[in-house]
Every structure is written in structure tokens, then in C-alpha cells.
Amino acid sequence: MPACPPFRFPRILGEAIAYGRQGTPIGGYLDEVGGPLARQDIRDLVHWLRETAGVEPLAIDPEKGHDRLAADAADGARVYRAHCASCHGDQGEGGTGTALGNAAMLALTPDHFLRHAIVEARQGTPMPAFAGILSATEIDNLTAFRRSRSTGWSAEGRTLRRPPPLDRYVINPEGEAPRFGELKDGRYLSAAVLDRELRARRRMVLLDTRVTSMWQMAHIEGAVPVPYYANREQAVASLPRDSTWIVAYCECPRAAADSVVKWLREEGGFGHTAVLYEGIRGWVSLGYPVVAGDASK
């Protein structure tokens, strides 16, 4: 069954090159956003960078590695002020060190990766390895604080969303049908159009087809976690059959969502279906909003 590949560092680097980093000087180089590079060019560039660096990227198990650390973000704010703000800025805006207040990085980069950078330092930069400076608890707390800034550096805290019950999958149930227009290749919907229709409070269903732990990290508000490997017959039983539009998304940027929508169309009999073309990494990198899920479920 087609699915997103396991998380590895080149995917984070590749998406940063593709879509840029909002709030930093890094622009998007992907041809889909007006840049000069196709996705294969970016893959080749990332692999060249990896070979040039001569190090193996950090691999994270996609089934486990996206879980959030259970730590004290409030104490992490204290640690940040004491050890990080002088280089990275009081609001994560950057200075001597790189800007850390980037929504795409903080919303979608696993805690274990953020923690690894704190522990091991950044080779070739002034950043020290904090393994010998901070305790393991302080590093966990600092990681939790950085994660808590994914919806804005001034946020006091995040409201965690729980998956909706089976009878409430439809977003804006009283709203009109979305005006998506013609889908690219008969299937794909742009982030700009989806955001516009969500803001217009159109009636639809959003399916997050990644592993559920990634839905917990960050998802488009109202999206239902339906992993690509879930029992599709059970999932279909909860979907409306009244021509309500169903939009699926994943991260890589379309493989898992493509698989689910293909099944919905060919096996489930659902005609009004679409795939978010940029995937959620593109969605966040382009500046569209996400919320966090309840990690206790």
C-alpha cells in the first residue's frame, strides 16, 4: 500500500528549500511556488548536501518518533531566556544564531529531532552542545517550550483538539458546498483555494492520512485522523454520502492521500474527493494555520 516514506532529516531540509522559511530570508525554490527547481532537483540537491557533509541523517521511526515529550514548557521558557535568547532572540527572531520562531519547523519537526540539535550542537556554528551544560530534564523542558511556540511565539499555551466523534466529521455542516473550481489533473487542490474555502466556512470533510501521532503534532483545524493504513471500510462508514466534498492530505506531499482518495473513488464510490497538492508541510510553510491534537488519545 503506498505511503509516506519514514521520516528522515533530508525531508525537513528538502521542504525548507522547496517552500522557504516564513519570517526568514529563505525563499521557496520549488517550481510550484515560482522557483526554478523541480522536486527531483531538490531531492538531488539534498542528497548532494548530505554526501558533502559526510554524516548520516537522524532517522526517526514514523510510528513512534513523532510523540511529544512529556515536559514542562513553562520551565523551558526560563531555560530559553537564560541560555538561548542572547543568540536566537527573545522572540525566536534570530541574531547571532538562526531564527527559531518558524512555524513550519516547530509544527512539524519531531521533538526528538529538536532535542537532538540541542544535545549535539550544530556543527560549524557557534552553538555549543548543551548535553554538558543543561540537565536532561532541562533539555526536555526546553524542547517542550520550543514546540509550544508553533502557533506563535507570543502564545501563552495551545488548545489541544481531540478527534471529532464519528457523527461530526463534517466541517461547517450548515455551510454551502465549496467552490473549488477545476482540480489539477482532476484530483489536486491548492493550499490557497482550500484556505479560502475554509475561511468561507464551506461544508466539507478533511482527512489527515498520516500516522495519528503526526496529527497530534499539528493538523489543519477540523481534520479527522484517518491514517493510510486504517481499516478503510470502517472509515467509509462514518463519511457522508450526500456529495459532501472530502479532502485528504498527507506530508510527503501526496502519496498517502493519493492512495486514500484513489480507494474512495474506485472502491468507496465517493465522487467529490480531492487531495491537498502541497501536503501539510507545504501548507504550513506557506503560512496557513494549524492546530495541535490531544496527545493523550
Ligand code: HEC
Given for the second form:
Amino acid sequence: MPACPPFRFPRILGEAIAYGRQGTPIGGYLDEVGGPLARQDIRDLVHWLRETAGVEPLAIDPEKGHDRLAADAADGARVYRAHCASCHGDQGEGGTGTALGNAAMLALTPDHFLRHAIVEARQGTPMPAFAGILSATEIDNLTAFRRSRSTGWSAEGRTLRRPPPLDRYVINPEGEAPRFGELKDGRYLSAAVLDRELRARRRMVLLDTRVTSMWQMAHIEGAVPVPYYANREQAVASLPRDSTWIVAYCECPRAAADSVVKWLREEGGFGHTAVLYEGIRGWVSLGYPVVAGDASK
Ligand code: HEC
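Having seen the form predicted alone, could you now give me the structure of the form predicted together with heme C (HEC)?
To see the whole picture, the full complex is given below, headed by that same chain.
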């Protein structure tokens, strides 16, 4: 079964090059969003950057590594004002330092990575290393503070959503069928069309096929976590069989969702199915909204 590759720093870098960074001058270079590079070119480029910079990639255990740090975001705000705001701006908007309030980046970057960037200095830049200046707890708190801004820097905090019960998967149950038009390669739906149809309150099911901890960090509102490795018979038992559209996404950008949709069509007998072409990284990088979830309760 094709799995999402482990979450690694080069993928964050690659996606920033592919889709650009919302709210910064970096535009998307991927051909899918009108840029000059194919996905393979971007992989080659990231590989070259890594070799040149000699950066040892951090790898994260996809099962455990995305858990939020249990830390004090309010104290983190204090530390931020005292040590970071002078360069990164009161609202994380940037100044001498880069803008830190990028919601897309925050939404999908594990705490571990956010923390790492604070501990290590950036050689040849004014960014100091805080390893000896701040305590480990203060760095955890800062990370929690930044995390709390992942759905908008000026937001007070983030609201957690729980997955709906199995029999309430359907988004907009009273709505009309979505008008997806022709699917690319008979399967793919663009982020722009999905966003348009969600805003038009059309009836559909959204399956988040990544590991549940990723759903927890950020997902498209209404999506239910059905990881690609879940027991499929069980997962689909409660899906509606009345031609309601089922859209799956992952962040590979498509491999895991592809395998789930292939299964739904061939084994499950579900005809109205589609895969989000850009994946969730593309979705957030293009500026479409996500919410955070809580699957622990
Ligand atoms: C003296 C100015 C200065 C201070 C103070 C400072 N930074 Fe930075 N920071 C920078 C600069 C400049 C960069 C960009 C470095 C580069 O070009 O890679 C940066 C980069 C970063 C990055 C990486 C951003 C990215 O998108 O790659 C993070 C995260 C960060 N700083 C967090 C912090 C935090 C948290 C604090 C407070 C504890 C802090 N910084 C304090 C100047 C500063």
C-alpha cells in the first residue's frame, strides 16, 4: 500500500518552493500553479540545496511526531514580546526577521520543527541562537504560542474540532450535489473548485487520509480522519450509498488519497469519488482555510 513518506524538512522546503508562501513575496514555482518547474525539478533543487547547505534533515515519526507540546502559550506570548517582537514584529508580521505569522506554514509544521528553528542560530544572519538564553520550558512555551496562531496570527487562540460521529460524515446534508465539472484524469479535483463548492454549501463527504495526528494539527473543515492504513471495510461502512460525492485528500500530495479512492471505486462500489489534486499542503499554501482538531477526547 503506498504510504505518505515520512515528514522531513526537505518536504517543507519543497512545498514552500512549489506553492510559495502566502503573505510573502515568494511565489509558487510549481507548474501546477503556473510556475516554471515540474515536481521533479523541485525535488532536484531541494536535494541540491541540502547538499550545498549540508543540512541534516530532521525526520519525524509520522505516528507520534506531530503531537502538540503541552506548554503554556500565554507565557510564550510574554517571551515573544521580550525576545522576538523587536525583529519579527508585534504580530509576527516580520521586520529585520522573517514574518513568523504565516498561517499555512504554522498549520502544517510539527512543533518539533518550530522549536528547532528557535534553538539553532542562523549562521550569517542576525537570528541569534536562543539555546543558552531561554530555558527549555520557555522555548516550549514560545512554540505553543506560535502554534496557537496557526489559524491566524491575530486570532485569540484556536478552536479545536472533534471528528463527527460515523453516521454524520456528510457535510451540508441538505445541500445540492456539488458541480465539480470534469475531473482531471477522471479523478482529480482542484483546490479552487473544492473551495467554491464548499462555500456554496454543497453536500459531500471529505476524507482526510493522513495519519490522525496530522488531521489534528490542521484539516479542511468538515473532513473526517480516515487514515490510508485504516480498516477500509469498517471505515466505509457508514459512508452514504446515495451517490453523495466523496472527496479524499492527503499531503503526498496525492498518493495516499489516490489509493483510498481507487479502493472505494474498485472494491467499495462508490462511483462519485475524487481526489484533491494539490493535497492539503497545496490547499493551505494557496490560502484556503483549515481548522485544528482534537481526536483525543
Ligand atoms: C536580532 C533580530 C532577531 C531576533 C531578536 C530574533 N530573530 Fe528570529 N530571525 C531573525 C532573522 C534575520 C531571521 C532570518 C534568518 C534567515 O535568513 O534564515 C530569523 C529567522 C527566524 C526563524 C526562521 C523563519 C523561517 O520561516 O524560516 C524563526 C522560526 C525565528 N527567527 C524565530 C525567532 C524567535 C522565536 C525569536 C525570539 C526568541 C527570534 N526569532 C528572535 C532575526 C531575529
